[in-house]
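In structure tokens, one chain follows: the form predicted on its own.
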Amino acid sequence: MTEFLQQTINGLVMGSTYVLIALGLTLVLGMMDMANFAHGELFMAGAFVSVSVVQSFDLPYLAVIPISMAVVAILGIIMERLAFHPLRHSARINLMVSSLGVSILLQNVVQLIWGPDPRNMQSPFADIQLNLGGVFINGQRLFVVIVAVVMIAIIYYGIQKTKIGVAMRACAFDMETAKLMGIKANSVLFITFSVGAALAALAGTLMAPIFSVYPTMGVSATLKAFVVVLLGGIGNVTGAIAGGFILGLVETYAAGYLSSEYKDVFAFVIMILVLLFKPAGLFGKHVQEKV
């Protein structure tokens, strides 16, 4: 039982990270109907910005988090303006290719600036060990879960209850009708990209003290985010939250009880099964396309 609780806590940590990354991706997917393959590179950029700020300016870890989120939010806005906005009315394949190009560009720029070697980051929470009846919880991992839950609550409330959230949902439902109703779609897209990028940067900063930071770490993050989005249903925020935690728990249980070498395989097995038996996702609704 103790081992099961230990694995559950580890799964919630990974799930929290997946949710933060996937929320931005699902918002963009729902609104622009495009797959942004460069979204994981925002996660990577957030981690590198945090490591660099700490090493260069010796700032406290908690002070680095908002700096990283702000810098990567600006990067997300630049990405949207230069790589996606000019192609918004073109074929979806053009947007996908553009996002792949941005992904490769960011990986190479980061490697040029920081080099290919992995980097590590210190956190004041990493040395804290809590023992709850034989279940050990590292302070940094507990911090990841707490911050993620708070941010998920803020984002969910913002999307459901605020004016900008209503505008985002309206644009995701029907962009052209939303424009006719007076919603400034460009501004909504602007905000959506910046929020998604900031969440990815937050995930990168939270995970930097736990895992090494390297230029290609965003590739795996992008793939996992797509699994979460497909699992929960494209454009479904609630589904992305549930899908992230499901994926984190399944991966951790698989690594703990079977083999850590195959934990990534289970993510893609889940994705294939969902696509085969419930292509709209566990929480998505099938929408019949108009002819």
Contents of the next structure:
Amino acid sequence: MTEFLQQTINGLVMGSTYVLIALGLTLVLGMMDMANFAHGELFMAGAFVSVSVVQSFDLPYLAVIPISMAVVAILGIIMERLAFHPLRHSARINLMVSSLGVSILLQNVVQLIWGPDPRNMQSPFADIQLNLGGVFINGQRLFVVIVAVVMIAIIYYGIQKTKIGVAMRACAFDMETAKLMGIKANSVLFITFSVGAALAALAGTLMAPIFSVYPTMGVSATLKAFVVVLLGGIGNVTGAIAGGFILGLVETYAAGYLSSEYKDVFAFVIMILVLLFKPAGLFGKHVQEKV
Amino acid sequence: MKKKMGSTVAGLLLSMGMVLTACSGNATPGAGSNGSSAAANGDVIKIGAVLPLTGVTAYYGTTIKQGIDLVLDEIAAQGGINGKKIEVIYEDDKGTPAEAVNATQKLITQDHVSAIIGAHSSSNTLAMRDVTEREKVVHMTPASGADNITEPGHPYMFRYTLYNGQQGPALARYVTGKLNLKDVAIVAENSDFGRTGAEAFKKTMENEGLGNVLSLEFYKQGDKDFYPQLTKIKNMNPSAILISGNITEGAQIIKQIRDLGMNTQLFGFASLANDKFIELAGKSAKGIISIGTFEPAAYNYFPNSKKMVETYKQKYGKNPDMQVANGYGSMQIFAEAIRLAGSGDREKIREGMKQLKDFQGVTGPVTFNENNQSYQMLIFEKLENGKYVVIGSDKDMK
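Form predicted on its own already given; the form predicted together with its partner chain follows:
Now the full complex is given, and it begins with the chain already shown.
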């Protein structure tokens, strides 16, 4: 029983970071109909910005989080303006290839600046160790879950209830009609990109003290985020939240009880099954075909 | 539109996933075989080096390169070998077999190198060997541990580092014999190196009745979350855990082991015996025991290393590790083989390599056996006060 509880906690921690990374991806994917393969690099950039801010300015960890989010949000906007905006009327595949290019570019730029060696980041919570009747959770991991859950709630509320959230959903549903209704689609895109990038950076900063930071760390993050998005349904915020936690838990249980060797295979098997039997994703019932 | 989008994305993802996870490295070899005479022309003898200079394993590649560069400086200061300049052409394999094969092909057919050093990972070295064997170019790995690289005998493949069939059994005997820890769990990287290391250890434990291997868990290179496997291992209550992998993941595994409240004795293969690992793992690594073939400042074990250690410290401001020593040693060996060959002729260099008898290299005397495997002394080291301390060698155990 203790083992099962521990595995459940392990799964929830991973799941909450998957949600943070996938939220930004699903928003952009829903709105622009474009798969941003450079999204994981925003996660990586977030981690690198945090590490270097901590090292060069000696700031406390908590102060670094908003700095990293802001810097990467700007990076997200630049990315949109330079690599995606000029291509918005061309075929979708051009946008995808452009994003792949951005992904490779960012990996190399980061490597040029910081070098290829893995790095460590210190967190004030890393030394706290909670023992709940044999179930262990490290302070930093608990912090990850708390911040992620609060952030997910804020984003969820923002998208469902606020004016800009409604505008985002309208644009995701039908960009052209939304424009006719007086929504400034351009600014909505701007905001979506920066929010998505900031969330990825948050995930990067939260995970940096737990995992090593290195230039190619974003690649697997991109893959996992896409699995989550396809699982939950493209552009579906509720779906991304549920999908992230489902993926985290399934992976953990599979590695813990079946085979760790094929841990990643399970993620892809689920994705294929969902696409075969429920192509719109588990929560995608409201998604309609665009004409 | 969205449905179509979903399947396009899925298709792209799956192909990306395949590239990332499978990495079978069966790149199609290009045509064109250049005779060994092509390499012998001119006053410059070119050596190729295929190493991971970027990617997850870049740390190893850059340190091996630093070792090679030190020897090049020395050779240049002496005015070359037999009046000929030695040049090393570095190629980045990014840690993937396909890149390693392409780089090897390029070095042989375009640059006409006389011999090749590389790669770091066993999977890459195995992929490269297909090319170097076909093109009859001497190939020496300074870092790959999988047994089948040199076994059962490949005329052009040499190895100047310890191998899993040597370190696995030695570690198993040390852990069970000297330290009396009988129940071991293994966490291994799912690669040629990680798998064969774990298997060599396990086989010795079982065949010699030394103890039990409670569990053998695999992970993929680049993984970050090891909590599921470690939670399972924790439940089995092992007295020791062996990590058969590299520093980036190894450091995470150790941190996560401590996070789960385990105080079990930890062990690692030679891949963990370096300063970068100590930095990444922090205090979680305290007390870990590693096997290795070199340790700076352990001059009673490695009397020939003093000059190298001092020059390295001066140039890079840190201590050299086993990878630096093996990079340095590999280049020393090639330089000596070229001296014996008297030219950059590929076949003569191979003969030179076979002639080496107790060549006084940086980590001790070098002789290649019938499988072209060099003997290197094994040391056991324990991490105490943030530094590896030698606690014994395989010589002491006999």
